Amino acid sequence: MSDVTIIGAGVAGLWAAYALSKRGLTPRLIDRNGNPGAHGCSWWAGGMLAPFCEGATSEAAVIAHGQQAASDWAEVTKVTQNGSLVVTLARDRAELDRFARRTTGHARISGDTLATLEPDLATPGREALYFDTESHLTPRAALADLLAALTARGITIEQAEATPDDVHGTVLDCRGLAAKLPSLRGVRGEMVMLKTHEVRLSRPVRLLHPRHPLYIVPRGDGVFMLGATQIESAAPGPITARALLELLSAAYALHPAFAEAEVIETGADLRPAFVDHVPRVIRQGRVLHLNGLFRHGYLMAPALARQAADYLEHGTKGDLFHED
């Protein structure tokens, strides 16, 4: 415990450098690029803190775990805790149906309910399912802000090129696809930023289509996200045209006043995931690997580190943590 480096400083190291650092360690932080910036995946997230939707496709552990993320994130940033919307358009209200029997945390509603949630998007015959203890944050903002919790611990980022191979002592790699992990494969996704103040949404907004779902995060100052693309794809580089046409085409028809937003944005970077889309701690020797997170980064990043943090410290090991 008391020499750890820790290599990678996304949101996975970030959270290592923390967790640690509420142990009363003062880790070493490595990242090639320095500051979290658009060269790494939880620049380009969504920010969703929604553990029950995520129900729908993912393992039990992301459901448990992720339910605690908002409390832990509010720690070192804003967290909105305003729920989450599902909706789905007209003729997919099948989608919906499948949807609400394979998550729970929900209630089903329509009309004046979801007219007083979110005005905008009440139109005759529309019904969502309401999360109402889901929330999200701003990913720039958040890793600014934990990087200011870690600057007044005294820990800083240095920027250098690293493996673990290169330094001494505990090493938790937190390099996502750079640390080639046998087992871990890029999951390419892509988003769009648009502006306009012809809608107004106060909460993260999923619409299921059978061919593009899409979820809507507002940022604030009629700014939105739109994500995102899920490729099984290793392939780097901006976003593609059909990834634009299907992003803006599906929040179009979630309303019509998106045509005419201004887009501001746009990024495209690849996430790492196991085979089950669950994120782990394996242990290599002396190095900790943190990796995996998939999507599910700023949601699950505080469970990670804190098994990663209990097993330096006591050697329990959490039902993330695996030897290989």
Second form
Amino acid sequence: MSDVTIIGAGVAGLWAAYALSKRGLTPRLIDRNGNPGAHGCSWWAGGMLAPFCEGATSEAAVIAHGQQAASDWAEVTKVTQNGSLVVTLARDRAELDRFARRTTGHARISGDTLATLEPDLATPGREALYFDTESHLTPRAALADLLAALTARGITIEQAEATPDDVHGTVLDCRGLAAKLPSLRGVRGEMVMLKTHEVRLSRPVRLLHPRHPLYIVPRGDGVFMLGATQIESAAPGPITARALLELLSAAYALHPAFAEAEVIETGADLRPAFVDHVPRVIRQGRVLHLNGLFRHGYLMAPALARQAADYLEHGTKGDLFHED
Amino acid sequence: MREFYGVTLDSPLMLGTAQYPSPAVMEAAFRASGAAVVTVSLRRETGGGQAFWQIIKGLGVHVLPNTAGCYSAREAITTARMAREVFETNWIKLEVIGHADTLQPDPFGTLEAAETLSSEGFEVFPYMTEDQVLAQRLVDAGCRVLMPWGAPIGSGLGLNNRYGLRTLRAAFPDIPMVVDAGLGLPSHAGDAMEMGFDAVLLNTAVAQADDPALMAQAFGMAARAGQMAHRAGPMAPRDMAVPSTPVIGKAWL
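Form predicted on its own already given; the form predicted in complex with its partner chain follows:
Below: every chain and molecule of the assembly, starting with the one above.
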């Protein structure tokens, strides 16, 4: 297994390279677009490491593996462990009960406690769920830090077009949708970045809403990432007016000062997903596919990479491992 | 048994495809429920939903594409034409929304679209209020199925106007009718079926349940139970108690 090539340098490929390098290997890392950037869906992520919140709509594997993610990422980048909050608007309070019933790892907090955690979110009578062990990071900084850690271990990204057929030896195919696996589909997501100093948040906040759920991740320096739509479409192209309206309306409903914020960036991309929304390591001969990270790229890439490395080193097949 | 444009359905349950945690969960819900019809929206996925549509086709049940999210007859007609190409069916659940907050159907836009689509050979399932006059106009326009609402979409309130639904059912004895939208519990589905409706259509109550497959199964069983009860001929409620066993001749002193 000395001759390993990784194709695709998004969050999956970078983590695969890092996991192998920790086991003394120096894999080749190839990406047709070079270093991470707007071409990859990792660029557009929220960066929440929130396994318990994700548990509301995710399989148990995501909750279990996701709990490792914060400590894994902390090896290479700044991870803020400040918990996360889930709130509703006044008329949707039943949504909070439902979310609480479907998740673990939270405490239900009163408006007074909310006022001490996030003063800007406190409104009369508003309760919240506080997931105190959850974390977040800044995706683009995390990718750069991960790349720097690889560079320090002698691994850089070669910019080249390549498919597994073009290279010899063991291949880790981390190309996402470009791998064109038969059961993989794209799920469109759209995001907005706002800048305002009128709102202060120190942790990710999810607004439950029957029609337009929203999360807001503070990036620091008055920058907030608003996400994310989830549409059963593989249509490329920029954010739609409707998605923009929905995300901004929800943010405005959460705090009116967001209406005065500057829209500094919008983005849209496709998440590669399998039918159960759980990522997989799929072995096809000498090729291992690491794919289907869906909306859990940052949450699940470390675990996925670890299982691929375990297989290459020991032949161990973890719960995310599939034979084609 | 009333037929839906010549098709007899194995189950009186129709399920939507939105808001499930994943397609795998959705598939499990369909399997557990035995639903005979799947309804799917095309509006938002325009042009890029092929992978999801393949999953829908793979469910192996009748596909009823819908025009959810359309606010005008024109939009709905365009969406319907696209749906016919994608799913190769003349069936279309016609939904023209008239009010963004309540998601009430627009009766005028619905009628206009129903006329056009029927003339183009579509087999229209119009989503409507329980208004009897509207129902007559839709039948005149060529609709051979009607889909009165139970309550506003996604509200889970059940049958909001039992009187209206009962009179509508009685007024069109030959037209298959589906109670569509607003059902929150299996008992709501059973209720509608006991009243003589031919099917129920729902989405949120299953997709947003903690265990969608289990809830889907419950809805499937309740709808079938209601259907059986209607066929069996329910007793009429009485104000007076009637003992099952005569008391005359018993020692009651």
